[in-house]
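A single chain comes next, written as structure tokens; it is the form predicted on its own.
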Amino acid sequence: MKIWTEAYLDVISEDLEPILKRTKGVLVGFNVNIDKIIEITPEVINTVISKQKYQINLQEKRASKIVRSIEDFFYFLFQSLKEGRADEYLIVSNQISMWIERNFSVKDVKIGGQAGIIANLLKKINVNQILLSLPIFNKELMKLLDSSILVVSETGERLSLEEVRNIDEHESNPIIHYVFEFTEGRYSFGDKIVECKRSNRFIISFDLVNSILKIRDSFYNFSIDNIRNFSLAIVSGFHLVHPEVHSQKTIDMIIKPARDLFQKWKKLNPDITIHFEIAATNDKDLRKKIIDTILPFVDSIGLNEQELLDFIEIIDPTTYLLLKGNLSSVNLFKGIRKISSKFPHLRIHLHYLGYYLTLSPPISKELVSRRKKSLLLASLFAAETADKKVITSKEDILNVQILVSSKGMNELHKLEAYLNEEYNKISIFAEEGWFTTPSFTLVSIPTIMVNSPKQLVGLGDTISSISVLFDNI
């Protein structure tokens, strides 16, 4: 545990400024949208389930991942609760969203979409050129990015970067996301009770724009001609495709734009990294085209525990089932290993509670020190957002109290002594951090434990971002 405390006060201790200035630009995409946080609690579900004239029916299985109904809402929230799983639905109707807004009280508005968290996270901590593909022009959206984030605008046939803040356009399509933050505890639905075990968010959004995964002209043009000026993107948003609200396009025909684009900016600039970061997708349709389409054109994916399940599912069903009955961190790292097969040319970024691991083709000792340092600095920004739930600048993390994961740390002991056995090999990796064969290198960490964090949303995007950022630089 000392050796990582130590670890954990270099970096701190380390002037980041000089080695943001080696930043070249960071494209970020394609997710933005408006927050609205809403806390709820057993007491707010009984408020609000007591409201209602009719009995909510939780048996009936819904096949469409689309709320169009009260009863549709409580079904999904109660699944959610039941798994302590982090979901996300669609809805389509504004009497919905008005039913929501009446009934909840929303604690805050935010920026939300990974894109959208990415960017505005990116410019507090001084990283100068962040150039966002924003979806649509938005009065409300806009006012919760960081003014200076660049967008591409567009003047007749003419093409230019400007602020946020010099956008005068407005499109007014609904592009609001209810991100309802649940707490453990036993909820009650009528004559159905749950008992939930792990605190987490519900997600249903009332957004067109993104479920059809929107580039604007503009960027797409403006980034293709312009991709030799930056080192790093930052891509996200699949998750949220939806064909079924958009009955003339297929899941091949919203996806091709984005997956011809990568491949565009690849061919132009064989040297940037594109980090695809993978959120929920509850589709098996979507993830199957996702690994098929654009696994094989990303340098580099972040994912959670769960992420990697619905992943795994499609990719090798034996270990799924493996993974599900356990998520231990010789499992977890099996699960990795599984993609990295398939995928070998990826840097795969598992973020779970207590460790992150971090598998790739094998890289030398100078950017394995510069891997765990990324990570560091990673669970540093995030153990910062969980407790105080914003980052105004870099200096944050001066203020983190480093309290090591014990629970981390007897992971990683775990997950060392099957791979020393598995590889026959002698290591110390739960104190040195990293392992390599001829075939990849794995790095990892233990994180900062934060008791009672204030903030769930937007901590596996800071993760990510900031892991892949420093990574790169």
The other form holds:
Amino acid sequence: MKIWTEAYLDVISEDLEPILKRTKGVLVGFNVNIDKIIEITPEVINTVISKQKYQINLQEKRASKIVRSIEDFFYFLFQSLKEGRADEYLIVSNQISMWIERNFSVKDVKIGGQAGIIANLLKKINVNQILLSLPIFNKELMKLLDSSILVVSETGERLSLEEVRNIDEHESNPIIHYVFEFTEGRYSFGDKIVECKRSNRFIISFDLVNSILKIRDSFYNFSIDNIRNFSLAIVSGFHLVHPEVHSQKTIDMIIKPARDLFQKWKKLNPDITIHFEIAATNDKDLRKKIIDTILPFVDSIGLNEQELLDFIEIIDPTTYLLLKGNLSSVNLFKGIRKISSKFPHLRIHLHYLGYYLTLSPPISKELVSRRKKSLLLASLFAAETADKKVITSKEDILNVQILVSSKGMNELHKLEAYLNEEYNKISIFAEEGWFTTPSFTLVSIPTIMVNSPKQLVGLGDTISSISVLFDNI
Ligand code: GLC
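Pass me the form predicted together with alpha-D-glucopyranose as well; I've looked at the form predicted on its own already.
Let us now look at the entire complex, which starts with that chain.
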């Protein structure tokens, strides 16, 4: 434990400015939206349910993932609470959006979507050039973005970089995500009771923009022409793709332009790192397509344990059952190892309560120590975000109280025992934070503990983006 406390203190005392100065530009895409945060507790649900004039049908299974009625809303919410799962559904009518606004109280309005959150965060810590793929130029949305983020603007035939603050257009398409943050507890939906065992969030999106993974032609073309000025691209938003509401298009048709873009970027700039943030992807067909079409073309992925379960369910059903029964460090390692066996080129970063694991092809000792440092920084920024809700500058991490997770440390010790036995080695992995074989290198750290987190949404995005950023400079 002491060794990790010292490692954290060392990282905090380092001046990040010269490191950050070395970054070239960072591209960030593709999902940006407005998040309206709503807190739900058993009392809130009680009040809203008691206003309903009829008995809500929670039995009948829904074939579609679209929320078309208030009944559907309660049905999906019930399922999410039951599993403590981070689900996300779409609404397509203004009526339900208005019903939500009338019946729940919005406690916060913030930038949402992996791309929006990450672009704002990287700007706050002084990364110089952030080019964001902003799907629509909507005024309310742009107000929530750091005003010096760059977007591509189009005047006639001419494409140029503009700071968000200088964009004068306004497109009014709905782009709101209602984020219902729920806590553990006993929720009653009339005569149906559900015991929720895990705090999480349930999202209802009124968003026909990100559901088609919109990339403006201007961004598309500009990024290709200028890709040599960028060293890192952080991409996400594929989880929102919803062919059901865009009936003329298949999943393939929607995600292919992004896949082609990655290939073009790589061809013109082989040094660029493309990191893909997975995010909660409900639709199994979509997950299959992402595995076949996107994973071969990116360099790095970030995911949490739930997302790992969702993807491993398709890649390796036996490991899925093992993991589902027990989310131990050994099983989580086995899960990411299955992904890396299928996609050996990938850097895989799994973040879990108490510790992070990154698995990649074998790397040098120098890169191991850089990677370890990048994970420590990610944990510090995550702890600060969980505690204060928002990062205002890179100096914020100076406030973090260094309490290393003992639960995380225990899990790393268990994983150490497994690795040593399985690979016939003697390694002090848990203390040193790395383990290497001829086919992979695993780098891990125990995280900082935050006792009562005030913010959960966007934590994963913070962890993944900070770590991949510092891993690359
Ligand atoms: C998902 C949601 C978005 C939220 C983000 C946070 O992408 O669609 O509303 O801000 O997750 O991680």
